[in-house]
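Shown here is one chain on its own, the form predicted on its own, set out as structure tokens.
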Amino acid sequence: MPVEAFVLPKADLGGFVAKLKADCEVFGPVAKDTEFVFGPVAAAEDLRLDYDTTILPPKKYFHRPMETLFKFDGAVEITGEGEEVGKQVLFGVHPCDINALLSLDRVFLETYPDPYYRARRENTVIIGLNCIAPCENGFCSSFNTGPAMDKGFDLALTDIGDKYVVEVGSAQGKELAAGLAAASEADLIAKNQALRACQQKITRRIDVENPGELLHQNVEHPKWEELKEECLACGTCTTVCPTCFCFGVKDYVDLSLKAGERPRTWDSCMFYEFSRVAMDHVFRPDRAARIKQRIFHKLTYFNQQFEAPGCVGCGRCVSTCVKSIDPVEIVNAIQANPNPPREVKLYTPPAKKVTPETSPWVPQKAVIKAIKQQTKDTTTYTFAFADPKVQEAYTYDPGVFNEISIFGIGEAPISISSCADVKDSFDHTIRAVGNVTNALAKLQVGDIVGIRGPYGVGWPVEEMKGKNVLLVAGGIGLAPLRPVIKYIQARRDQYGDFEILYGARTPNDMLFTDEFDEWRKIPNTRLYLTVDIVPPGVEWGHNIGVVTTLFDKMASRPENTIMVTCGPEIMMKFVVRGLLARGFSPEQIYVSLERRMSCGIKKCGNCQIGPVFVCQDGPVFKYADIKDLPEEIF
């Protein structure tokens, strides 16, 4: 279908952007210096559409680089949810930039769609402005987003000397159109000419058909360690570009230390700090791999996830960084020089849309109904959600998650260790480790936290059935797993024999042992006990070692079984090993790495290892499907 097109005099240009003035805030390029960035614009004489590149993307006018989720007024009202939107009009953004819009779309729209970023999208008017000149650094040709758009815009202006060619991209676009003279058949030929030069004159590119598939087969190629010593970790290159996404989150309180707000920022995946979990684990404190993940992320990862570029080719990474890191210069030396070829499989996430009727951000208030001290610093906490219509919908599969807020401190992806069976309640069983669980083992029964969730994919109980199951768990590790006991345990005529290996520290640091009794009634099922260490005057009458010395004991073979494990990472890695060894496929081991879980709605980007992300993807995952992951999972 052919697009209505329109010219615009240069002439006529300030009464155009009047007409905007004057219904909504006009933003638009204006100089700064000798640079150039998207701020707000008085009158036409402000714009400067002779730009060739601003110093940050207008993503900062949908993500803002700090934004306030919600306000509360002591221990759980919540007074305030985001600010107030008005309609905005970006004048003048070239094609890479609203590509990137599109981009972001992806994350911040689809799966628990961010109603802040959507509350500014549907109030802004895009006005694009295609390319007649390259910048300097920019390689927007190697992904089809520049120099020119076909998508993404209300209007699209096309410079071809003394007047614009407008292009209508929606009914809106029409509207602001009217009163403007039809394009002629020799304005449209302008255009096209002045396009087609634009093209030819960009000389940087990233020729390869399949970058996801090159950068895998070179995973370990020298070129990282000589980014290394290179790259500083400022970030610099992750707060220019106009799609990454990441941001943490932190509650912050007045000086009564009972209101506050949750506020979002930026973040970047480059800070050695971006990628610390529960515990206080760092899973990427290495340069190599972090500038690793930034260009797996941009090139592969991005569009693995959410089927759009994770670069557009803008080379604002490239302009900001001292050191002059380049994607073009990195990808065109791995091609110039590659490992030899492997065959490569390139991870596809489960499919999930989620469109909740309120906003994701926001907790509901639970009342805390019992608690229950299972060791030392590991405590079980019996919630039920304080309106009783939430309560009664409130439905979860084993081996899924919540986050549990304490305001003013923040909150924590906790997984559920009860089963969903029972309708009137859940339980989290949570080791006091981290500024969220000390300020909630300081709590009592009656008080009233945030809770998010249920989040996640969890423990395979629809495939297991006809099945022998196997679970192993070491420590924390038995409570994500307790809700499939729960599930086999109502309903063990649909499963096949049950094999329960479970390990801890110490006699003293087992979990639930109250219930070992009833799991070993449990018909077709066996319990195995083992502990690291007897410390002095503790009665053991059980194994001595760690939990995979429980292997030789069990009757499990790899026929018609699935293996669930949960656990520290060390213990996971070894267990798979050993059940690898024995037989055991990749296909039957599932996995859970819930730690290292931020968020929960796969949008401040915290869980990412290599394409995935933990909070959505699993935590629960099949090891077939990570065990080739470029990034190491334990």
Second form
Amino acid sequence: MPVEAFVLPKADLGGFVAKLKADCEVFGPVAKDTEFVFGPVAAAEDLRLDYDTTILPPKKYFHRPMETLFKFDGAVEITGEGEEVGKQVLFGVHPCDINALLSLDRVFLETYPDPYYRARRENTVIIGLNCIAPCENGFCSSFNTGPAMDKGFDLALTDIGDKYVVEVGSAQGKELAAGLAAASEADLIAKNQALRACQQKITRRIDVENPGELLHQNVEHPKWEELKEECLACGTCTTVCPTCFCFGVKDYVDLSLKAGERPRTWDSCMFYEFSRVAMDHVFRPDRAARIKQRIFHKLTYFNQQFEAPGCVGCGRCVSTCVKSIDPVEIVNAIQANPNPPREVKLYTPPAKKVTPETSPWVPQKAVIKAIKQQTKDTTTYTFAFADPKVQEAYTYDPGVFNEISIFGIGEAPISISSCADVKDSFDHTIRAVGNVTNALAKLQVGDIVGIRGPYGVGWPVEEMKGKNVLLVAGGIGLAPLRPVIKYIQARRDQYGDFEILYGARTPNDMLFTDEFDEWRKIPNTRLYLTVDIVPPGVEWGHNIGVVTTLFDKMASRPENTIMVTCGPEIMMKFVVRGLLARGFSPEQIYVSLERRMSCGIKKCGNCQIGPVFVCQDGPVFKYADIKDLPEEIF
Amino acid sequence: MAKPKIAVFKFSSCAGCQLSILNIEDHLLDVAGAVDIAYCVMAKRENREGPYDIGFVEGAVTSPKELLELKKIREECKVLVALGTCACFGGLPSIKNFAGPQREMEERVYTELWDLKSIPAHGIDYYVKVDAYLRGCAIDVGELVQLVKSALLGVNPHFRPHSVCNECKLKENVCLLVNKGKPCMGSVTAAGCDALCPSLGRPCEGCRGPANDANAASLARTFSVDLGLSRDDVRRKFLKYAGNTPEFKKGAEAV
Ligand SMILES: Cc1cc2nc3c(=O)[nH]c(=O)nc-3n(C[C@H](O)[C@H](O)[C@H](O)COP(=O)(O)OP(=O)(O)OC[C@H]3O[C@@H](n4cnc5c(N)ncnc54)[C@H](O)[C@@H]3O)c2cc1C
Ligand code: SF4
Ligand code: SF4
Ligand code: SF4
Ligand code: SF4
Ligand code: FES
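Switch from the form predicted on its own to the form predicted in complex with its partner chain and print that structure.
Expanding to the full complex; the earlier chain stays at the top.
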């Protein structure tokens, strides 16, 4: 079907804008000093439709630099939502930025839709503006995201001299075009000529058939080390990028110290502390690794994750970078001097999508029913949701996690340490290491916290059926594996031999010690314990040494066995190596990973390892699926 | 809960950071309601002895006498906060560390040299353990209030020492470096000031010290090669506020 097209004489632009302003706010490109920004348009004269690019992309109207998720008063009472969203028109959006919004839609609307982004999307009319002259640093034609748009707009304007051709992209657009004269054949020809001429003038281009493959083949390349010396780690490139979505979440209180709000704020993978978790552990401390994360995310990971372009070639990251670091130049440099081609397998995420009815940001109230001290710094809490209906409907797989909130302090991802066979409550076993976990340590039976979840993919208890199970845990890593033990115990005849290997630093650091005898009594089950050191005066009748020293004692063999492990990453590394050496295959090995998490629902981007979202693709992974990621794990 | 006892001390500095504390009048009323300011020579006449719950120290340590005082203050304060860039990194007083032989410099500045006992200027964590840092010349009052609130709640405020550029871009400032060719240090300087200077059209001077993983050497090369700054100018830029830090030292030595 041919698109409906009209014409808007430039002389009539003022009237057209005035009509729009009658019932919405209008935003468009306006001048700021020597540059342009998207800002409020008081009258058509403000509009600078000759703009090349803007400092921030129009993304800022949908995914706000700072968005209040909710307001609170006290540790669990929500008193208000974020900002109300009014009806608005974005006038003069270029094709790259429109395509970027379509990419962001995948992030914010697909799984756990974000209510704020959605409300802003639904309340915004987009009047696009095709490009008739290339901008200085753009390379949109590399991705077919410009210079002309074919979707994502209500109306699309093309400048053909003294008038604009106005194409209709939606029913709402059609209404707005009411009263305009239809475009003539000559107008449409002029439009096509203008766009083709622009297309031909675009010289900057990423010219690779499969950028993902090229980058995966060149994870190690001198270019990255060169960039590490140049890049300032200032994060400007991601701040100005129309497809970057990462954010952090932090609570702010007023002077009452009780009431406040929980906003999300744009974050950047270029920052050193982006991947920082408790105890100041940073997963991506190396600048070269962070540059790779950005470039790979833009040119391949995003595509793998969302099947949409992660870079739309707007050129902003190039124009604003003090060091002129440029994706086009990077790809060209690698192309000019590539590593020998080798076959690479690009990670594809699980297809799972969840679309709950309620806001994914709002936790449910949960009451502490019981508290049990496990070690000096670790405690098991038994919770039940305050609303019996919520508790009744609550179920989860072994190995998944919840986000636990104390408003004013923050939120932390914590694995569920119980098995869903228990219906009226659930457990979390928590080590006090920082703000939220220390605040939890001060709570008492009857106190209330906020909990949202369950999130993620857990242990493969279905796949394990009919097979032998080897479970290897280190320290607090036993918490997310305890549900597996309970699960097998309740369905003992469905599983083969079961061996549990558990190591801790000292005997006093062992969790669930009072349950060990019960576990030993599970038929056909063996429990092996080990500690790194035994302090003087402590009795210990078991193994001493790292957990892998138990491998010589265990009966488990690769045949028909699944191995599940959780613990410090360094421990899991040696466990996996040891088992591979003993003939286990990566297909038989499952690991649970930890990363910084600010959402749990595939929105904040904090938990990414290469193309993987640990929060939703994991936290439990089949080792075979992740062992060859460009961003090495272990 | 008893109100936490707060003390404010001053070493070699201009008193600007303390003044910022006094300037937060509207906040101060509320904060002062929540805290007990037990010692602050600049704000009150009657000052009480320690121990204190939170001690704020302004200024760099530049003499043996100050050093002894600092050690006593550390013992008296449960939480010790470095107030402002001088206390964090040495600040402006630390320029003297890089200005040539100490005696020559002292002769240029003072006439009576016999009683002068000066040591190189350092931030207070050169000598004692510091629990929190409020950067800036002068400090950002919003950060101060956030720190006090966090202390009252018993949590770490988790300040984010990423670049000033981040805050600058969020305000959609036209870039002074890229678009105007001015030697702005925002890309390697820790944020938290809401990009105060660049928003007023003035290049960032680096007063908050290095951002996390700051690559000052790379910026120094840009200053020298692209903006044509002399070697001495580049050195002066990186040694002005935080030349004691390894990050900015690298910038100073890069060209
Ligand atoms: C899937 C998963 C399951 C987990 N399960 C368990 C479990 O069962 N039991 C358990 O005890 N722990 C578990 N953890 C670890 C737990 O989430 C962390 O210990 C917890 O988040 C610490 O939060 P905190 O507020 O107490 O610590 P803090 O150190 O106060 O805060 C930690 C968070 O704050 C941020 N942060 C820290 N330092 C800075 C900084 N300097 N600047 C800015 N931000 C900073 C980071 O985002 C970090 O993630 C799990 C983690 C994951 C990812
Ligand atoms: S804008 Fe340039 S210098 Fe800054 S982090 Fe990005 S690539 Fe590095
Ligand atoms: S990576 Fe750069 S060119 Fe690509 S969309 Fe982002 S800002 Fe634009
Ligand atoms: S991880 Fe991707 S989306 Fe997030 S800041 Fe980095 S480049 Fe942008
Ligand atoms: S003006 Fe300075 S602080 Fe702002 S973006 Fe440019 S370099 Fe960064
Ligand atoms: S995307 Fe936010 S925690 Fe995974």
